[in-house]
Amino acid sequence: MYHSSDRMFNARRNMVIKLEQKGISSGSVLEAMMKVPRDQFMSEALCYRAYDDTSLPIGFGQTISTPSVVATMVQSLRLTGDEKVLEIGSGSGYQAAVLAELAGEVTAMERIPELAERSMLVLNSLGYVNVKIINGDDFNHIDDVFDRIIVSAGVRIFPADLLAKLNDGGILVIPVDESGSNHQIKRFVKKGETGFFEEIIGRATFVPYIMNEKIV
C-alpha cells in the first residue's frame, strides 16, 4: 500500500526506474523508494524536484541526500525486516523512512532541533511508528547496540569508537573523506570485538558530521 501524494506516483515511479538501470538490484529497496513519498520532507517550493536525483536544500546549511545515494547506501545494510538499526544525521527524515520500510526499529539521531522536529512530525503523519528522532550529536550517548548503522554526513578520519555500537556481524556505511575530494562510501563488517572487513562501495559528496561543535 502506497502512501499519499498520489500526485506524485509517476514521478516516483519513473525515479525508481531510473534506479534499477543505475544499478540497485534490491527488489525490496526499490519497493521501499517507491513506498516513501520523498516530496514529503521537503519544502513545497521545491517538492517538483524530489524525483530528480540530486540533492536539495533543507534548510540550516543541510541537504536530502540524492535517491541514488540512498538507494546505494540502504541496498549496502542487506536488511531483511527485523533488524535495529541507528541513523546518524537523519536531516528531513526520508533516509530513516525507508529505513524504516525495511528494518524492524530505526532510531535516528539529528543535532539540529529544527530538523529533529520537523521530520518527526512528517514521519508521524505518515505512519511510520518504528522510528524514534533523537535530537542530538554524540553517538556516545545512545545507550544501545545496533544489527546496523549509517552515517548520512561525511567524516574526515574514520570513527573507530562508532563500531563498539555494532553488534558481531553488524553493517556499518559511512562517508569518509581522506583525500579532500569526494567521501568515499564505506561499508564495514564487524568480525568479533575488534575486526572489521572494510570495502568502498560508492562515492559522493556530503555535509560535515559536526559531532560538540568539531568537525570529525
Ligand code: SAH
Second form
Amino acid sequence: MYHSSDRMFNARRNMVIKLEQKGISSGSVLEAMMKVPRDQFMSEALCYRAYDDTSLPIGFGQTISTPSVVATMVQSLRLTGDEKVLEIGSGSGYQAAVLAELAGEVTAMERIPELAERSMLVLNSLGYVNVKIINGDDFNHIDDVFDRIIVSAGVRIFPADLLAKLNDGGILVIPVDESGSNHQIKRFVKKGETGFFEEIIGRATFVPYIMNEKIV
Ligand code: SAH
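Now show the form predicted together with the ligand, given that the preceding structure was the form predicted alone.
The complete assembly is shown below, putting the previous chain first.
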C-alpha cells in the first residue's frame, strides 16, 4: 500500500480544494482524486509540480492530463461503482486509477508500448486490480461493449464507430477539434441503437489522437 508523505498529502488536499472551488461538485470524484497519488505517475524530477493544475510531460511527447480536466470529464461520466469503462489514451495511467476508484472495471488502451507497460507497473504497485492496460491504437480491436467510454487524446473528426462500443444509456466523453488546437469536450449519451444526445461540457487542449501513425 502506498504511503504518501505529508508534503504530498497536503499538496494533494490543496489540489482537491481548488478543484472544488473551480466547480467540481461530485463528492465521489473529489474523494477519488484525494486518494490517487498523481506524483507516482510521473518522473521524480517533476514530482514537486504533481499537484499543480497543469498537464506535465510523461515522455514520448505525451502529457499527463490536467487535474481539473480529468475531474470535469470523469465527473460527467456519473459513475456509481459498478460500470465497465473503456479509456482510450491512458498515457501515465493516472486517469485510469481515478476511474478504477469509481467504477467496477476499467479497460484502458494506450498506443505507446513503453507507456502502456510503465502505467501497468504503477497501477499494480498501487494495488489496482480492476484495471487492465492494452497496448494498441485501434479500439475496433477490443471485442467488448462498455457502459462508459472516455477518450484522453483529441480527435479531429468524431469516430462514429466508437458509439457501437457503448451500451444503450451509456456515456461517452471525447475531446473533438475540427479546426485549431483547443478542443471541445463533447459528451454523448447513447439512446437506442443509433440515437444519441450530445452536449459540450468544456474546452481544453489535448495531445492528438493517432491511429496507424496518422493524426485522425
Ligand atoms: N489520461 C492520460 C492522458 C495521456 S495523453 C494521463 O493522464 O496520463 C493521451 C495519450 O493518448 C497519449 O499517451 C497517447 O499516446 C495516447 N493515444 C493517442 N492516440 C491513441 C490511440 N488511437 N489509441 C490509444 N492511445 C492513443
